[in-house]
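First, one chain by itself: the form predicted on its own, in structure tokens.
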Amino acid sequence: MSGGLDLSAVYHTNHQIIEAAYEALPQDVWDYICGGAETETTLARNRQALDCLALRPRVLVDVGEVDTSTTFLGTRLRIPVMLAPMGNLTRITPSGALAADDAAARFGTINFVSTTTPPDLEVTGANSPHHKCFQIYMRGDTVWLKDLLKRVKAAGYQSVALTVDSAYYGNRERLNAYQIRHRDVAERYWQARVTWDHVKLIQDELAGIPFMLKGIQTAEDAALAVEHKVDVVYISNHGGRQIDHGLGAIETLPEIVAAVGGKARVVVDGGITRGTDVVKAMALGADAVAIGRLQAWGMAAHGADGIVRVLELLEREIVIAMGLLGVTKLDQLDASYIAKTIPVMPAHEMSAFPHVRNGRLK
């Protein structure tokens, strides 16, 4: 692992990384990462929806060589997993967005850089030459937005995403001082006024830079995104941290893929923590997935090195899942490898890791 620690002899599963993250973080930051809105129903459904999908293996196929790579917006990804945008990363590690940026560059994937994460976007932009996507939270009027976009273009970001599921800050009730302090911020006034007019303004200002909408949750909005010539429809319910009682993200994937009809790329996040989750999403039509909490756990455990190890472990799980399904390339996956089923365990943010020593860490 050039440029960082070799954690392969230390962490053999992501269970161990989660435990290390829990030990490293204060309780308020742990709750910020792991919690959801109100009853946390959407958060749990993200996981439950994945658990309601079973895999249908095919056998007697030569799977001696499995290729997990794909291409997204002209960039080769080692695995179809990107690092989702996350705010307030300096609460997890002092280097903030630079940790995720370093990990993405070293492993071979795309990271999303949030408007709300230090350091300045120019610093992160100059940190490495690989493809990174700048994620916009609206924090001002159109003059503010145009100025931000000029900075993003000048800093060399290769794509831009507008988050559209955050008109109001989700009512997150794992109450602690950090959550209460950040729940009502005056600057979120602008986020509640984002419309399709802002989409058009951003597209005009970007002049050909690929543009994503992050936070699409219905086929209706996906169809509108295609009408507005959006390049990427990013399915997300903010990890269950915004609207409560929403559908699990992967539940909406098939209808959104159908609505897009191949006219835009499709990304999904929400509860994805295992290689089998990635395979399920790809089989149902996603072009790539993104990870948030799993990224944060890796970062909390060992900064950029921890994220790289998380991705390495995911890669191993994807290889095993593909090989046992009887496929050697991602484009061989389709819905015939998926079946609806009944989940066998209660769902929560880390229920994919039943061997965490102390059970669910809270």
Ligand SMILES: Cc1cc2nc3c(=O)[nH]c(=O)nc-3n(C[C@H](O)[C@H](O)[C@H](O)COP(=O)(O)O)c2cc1C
Contents of the next structure:
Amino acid sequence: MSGGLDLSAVYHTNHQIIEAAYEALPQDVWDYICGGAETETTLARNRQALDCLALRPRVLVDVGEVDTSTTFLGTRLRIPVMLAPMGNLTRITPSGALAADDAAARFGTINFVSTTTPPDLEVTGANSPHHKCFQIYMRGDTVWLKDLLKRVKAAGYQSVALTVDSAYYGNRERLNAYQIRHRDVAERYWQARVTWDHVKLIQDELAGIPFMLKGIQTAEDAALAVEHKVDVVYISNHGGRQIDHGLGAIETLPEIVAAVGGKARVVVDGGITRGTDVVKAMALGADAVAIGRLQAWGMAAHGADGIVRVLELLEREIVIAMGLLGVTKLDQLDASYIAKTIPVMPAHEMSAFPHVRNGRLK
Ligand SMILES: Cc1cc2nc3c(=O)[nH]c(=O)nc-3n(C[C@H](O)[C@H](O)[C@H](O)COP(=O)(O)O)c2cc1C
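Now that you have shown the form predicted on its own, what about the form predicted in complex with the ligand?
Zooming out: every chain and molecule, the one shown earlier first.
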């Protein structure tokens, strides 16, 4: 229920949630959520790369019961879909990070909490006992970093991620004052100076708390992450918001899974908006995926309840995709369920929702 509204009776597809999000948001915040860097080629490729993968269904398997759950860093996930870190969430809903945290706790998944989203990390940390991962952007020197990690540990976060794809802010050109204000040079000073030395320092400070590198995009860096004994290699191009003309995130998954060789867990995000996307990632070796924009659309539509509804609809799609592929558990999926193909429609951030009114709601 959301404000007396039973969302399961109102929203039967995520198309409808996206339309409600568009109605709820001012244009500048909508652009902040949806936009990517420069030509938005990386953004479009995230979807295109998923569209280049076809599914190979097997039949005559008893799929009467389908289990979509998995365990990630000791936490049971109802579906292998986590809530990616997003900054400035109070622009989308007044409770900001608390809405995402409530949704993750209620639905049963992990919530990533961005350095740059209100309220303070201690307030979000105390919001629920559910597994939260704190996502670090570097905003100071090593003294600042050590102090931040002390606060993160004291606030009870169960894991930590360092975002490594943001040495410079991608030039996001969907015009509005908000994005321009957000490109703050002082913040970039520290981000641009993050190296593998910081990885070592963070791991020493964390002393065993699971640690992820978010924004790995090549087998070479994945191999270095494994050398540094990172627990999770999180493949991401920031939803196409950082380097333009990168590969689609899922295109890099097979080479990174091979480079990791089972020595770390692998997460991927970028363009994941459908149950079939989740199934494709799992078949190619991901341990879990994460959603950014889809989470934001749910939040814009109905706060925590909207995110829960988005996840419920994704869950239904995953059940259908698994059942129609002839698998009952996620670990039965492998590359034999995937074939390369040619996409049938032009890709963009909403192209998985062809029935959204006005196409892209620009
Ligand atoms: C509005 C918005 C804000 C974001 N803020 C952050 C952030 O603070 N930290 C971070 O590591 N990634 C951030 N990201 C990137 C997401 O964590 C994630 O990598 C990306 O959204 C995945 O692509 P998708 O939106 O296509 O699902 C943000 C993405 C969006 C759309």
